[in-house]
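Heads up, the chain below is alone and in the form predicted alone; it's given as structure tokens.
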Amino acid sequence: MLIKLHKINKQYGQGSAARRVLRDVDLAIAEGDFAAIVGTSGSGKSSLLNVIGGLDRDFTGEAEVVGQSLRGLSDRALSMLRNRSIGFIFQQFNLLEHLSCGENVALPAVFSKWDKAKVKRRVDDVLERVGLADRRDHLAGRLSGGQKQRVAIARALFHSPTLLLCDEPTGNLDTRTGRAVIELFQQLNDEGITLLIVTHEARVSDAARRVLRIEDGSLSEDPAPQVGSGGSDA
């Protein structure tokens, strides 16, 4: 399994006002899933997102995530496993809008050791990869709200992650513009990443193969859909 997670709790604030918003949760995701994660604001989604990703340690329960037990890295190995193997996308785009998109995207590369013509060649890649080759030396501030969403995911592919952590990330995109990056989404889930993707939106969580369901920090899992009988199944 690529995540492992049993019985983890988290809460913030003590005593009296402590508030707990991750109820023994228990979750594998193998190699390969697109799992959405769904539930009201305040459910506990984008803290399970951040256990997860190694984000926020403070929690208790034990979190194995791409065969490293969270709990016993270190703040350098934890760094290293979340800068190799794990890509993250969120709602804000989180771009220095100063920087032009090949500047964002490279940005993964500056405790590397690469050299200015393997990151150039990485840069390219990825910007191809999202639809946005012709797009490297605008300014990322200069960009629509779709583009800037892409830029963030060629920034997120940059060290070929194995899983993708998505908090979101369509939340600030008109209709047409989510409906391409969920099928951009879709392509990367069918070249073998792994995406866990927390969404309030049902056009997000219909397009995953799987569907967890969070609700007052307790996680559980929606039947998987069923294929209707005596009909075809395209």
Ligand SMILES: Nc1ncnc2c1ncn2[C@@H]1O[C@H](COP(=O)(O)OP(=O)(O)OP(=O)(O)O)[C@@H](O)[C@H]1O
Given for the second form:
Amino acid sequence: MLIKLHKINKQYGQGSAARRVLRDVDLAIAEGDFAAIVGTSGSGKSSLLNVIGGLDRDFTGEAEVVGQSLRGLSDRALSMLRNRSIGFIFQQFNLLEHLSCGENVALPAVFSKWDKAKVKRRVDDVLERVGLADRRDHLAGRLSGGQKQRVAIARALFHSPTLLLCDEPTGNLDTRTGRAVIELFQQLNDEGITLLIVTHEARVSDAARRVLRIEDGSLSEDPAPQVGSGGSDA
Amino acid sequence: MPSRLLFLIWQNLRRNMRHNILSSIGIIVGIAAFAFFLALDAGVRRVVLGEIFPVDRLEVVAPKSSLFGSGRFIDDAVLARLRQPVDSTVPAPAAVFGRMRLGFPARGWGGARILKRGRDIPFELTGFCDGVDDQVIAPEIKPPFTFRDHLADDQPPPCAPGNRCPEGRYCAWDVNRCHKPVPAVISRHLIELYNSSIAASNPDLPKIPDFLTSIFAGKTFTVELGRSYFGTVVRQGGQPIQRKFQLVGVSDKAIPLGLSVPIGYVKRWNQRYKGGASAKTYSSAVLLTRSKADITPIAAYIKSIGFDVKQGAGKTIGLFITLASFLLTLVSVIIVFIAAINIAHTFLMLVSERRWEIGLLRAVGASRAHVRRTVLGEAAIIGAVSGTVGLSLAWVAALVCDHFSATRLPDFPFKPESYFVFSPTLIALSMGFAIGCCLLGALLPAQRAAALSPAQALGSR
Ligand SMILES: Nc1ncnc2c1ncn2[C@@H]1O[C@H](COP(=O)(O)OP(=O)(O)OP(=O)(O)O)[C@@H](O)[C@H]1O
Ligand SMILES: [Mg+2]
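If the one shown is the form predicted alone, what is the structure of the form predicted together with the named molecule?
Let us now look at the entire complex, which starts with that chain.
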């Protein structure tokens, strides 16, 4: 299992102001899975993703991600895990707009020890992969929304992670560019990358193999769609 | 620090250039003032304490504790005790020598051959002449001149008829012997005084750049012992006598205002015109220390054996300089600290503005330490740049001051070419201070940035 959660509880605030946002969440995601997390706004989707990605350590319960128990890791080791094995993709792209696309993509390299030539080659590779090879030296701030998200995906792919965590990746994109991004995700999943995507959009969850529903902090799973159902190529 | 983190820091700095310039102005002004005042302090100290009032020496005098005197006086036994302190914890002095004042009226005249108008200048010597141990001054005198008591081993031949004598001697007619002139040294004070007042107002007179080598070296003049221009005449020891003196050099061990001659002469003359103990007791003893740090323990030792240390002008002035530069430096330190608070503000603002960026860095693999280093690195660079600019400003200001002094101010004694000393220590201190204060200001913001949980930081967008 790439992700194993057991009885995860999380609350914001203390005492009477406390608000539980994750309740006894159990989850197992296998390597190569493509899972969508759906739920109403404020149901705790981002909170769950943050726990899995090691961005939030303020929770109770057992969490094992990419073979490591998050609880026992030092700040350094956890940072290293994020650096090497997990890619994050956000709704707002989160690009440093004063830097070029290439520099944005190479951001993970600031915290690893790759040499310059290797970094440069990898930047070209991943930009090529998302179809933006010609934009390497353009300022990130000048790109369109769809291009920005593709640069962000290239950045997430930089260290060839096993797990991609995406929080509303198509939320700020129009239908057409959103569809292109979903297609890219499917290709990546075909190449073996495990995907966990928080989404509102049916077309994203339709693309996923598993749909996890979160409601007021409790997680449940939709029954798996039958193989071949809705097949249009029959 | 890895170069890629440095790149990130540099890009952040570039992005906030306006802010950074604004917040570094305080540091620049503060460091400029700091370096300027400390360099001025060092420069003034060099001139005042190094040349005008050397602080490597103590003048020992008999205590004046009662109206009738303390009954203590400085004689050879006391000099010996000063040379070799009985207490082994007291640092040994580099040299000790006695000074003996001329205890009777004296006057002099001379210089006719130096002045173009050819008239002798009269000068009063009562109180302006003393004797100093030959050996402490002799090494400073350049040949062919010497500083020694010629009468100690010289048997002067009688004068030839008509008071004539061989070359290099003159006829002391009261004893009818051909004496060598009495070697005399003067202090640099006198030269500076002459250069800046007499010579400056009198275009006929040459200035004395490197004193005896050119103008006054070997010049002789006449001194009348036992009579002053104020009309006083000695009552004992017979008639006043005349002796020729010869200027042989400049020494910082000479009496500040007046002439110093080998002590043997003064002993004999005092014996003759004053008698008694006046030929055996010194008016003071000068003690040269090996280092400035020895001053305090040696002064304590002197007090412990019942003598006083003459409060040198150097010490008082040194104290004054210390106080003045302390106050000025304090002002600049306060400026820098206020600037550091300003830096803290700016960085707190930057950190809260860039919360999501910090979150992003954490997401792509930055540890808390990385985040802290990024913020502190920015501060250190601002500090280093501000320090460099501040130091340059101070240096330029110093050049302007020196130029103004050289071109606009009239000559005055010991007028220096530069009033400033920018030592490597001062430069290092200023840079360290600038960087240190920026780091100090950024410490809390860096801590806050590092303490943010990545999820919290990212959630702020
Ligand atoms: N830092 C925080 N402090 C306090 N409450 C928080 C914090 N972050 C989230 N919450 C609350 O916790 C609940 C779950 O938030 P979360 O962001 O996980 O929801 P979400 O499912 O991602 O919603 P959305 O679809 O709007 O992104 C919400 O009610 C939210 O108000
Ligand atoms: Mg959310």
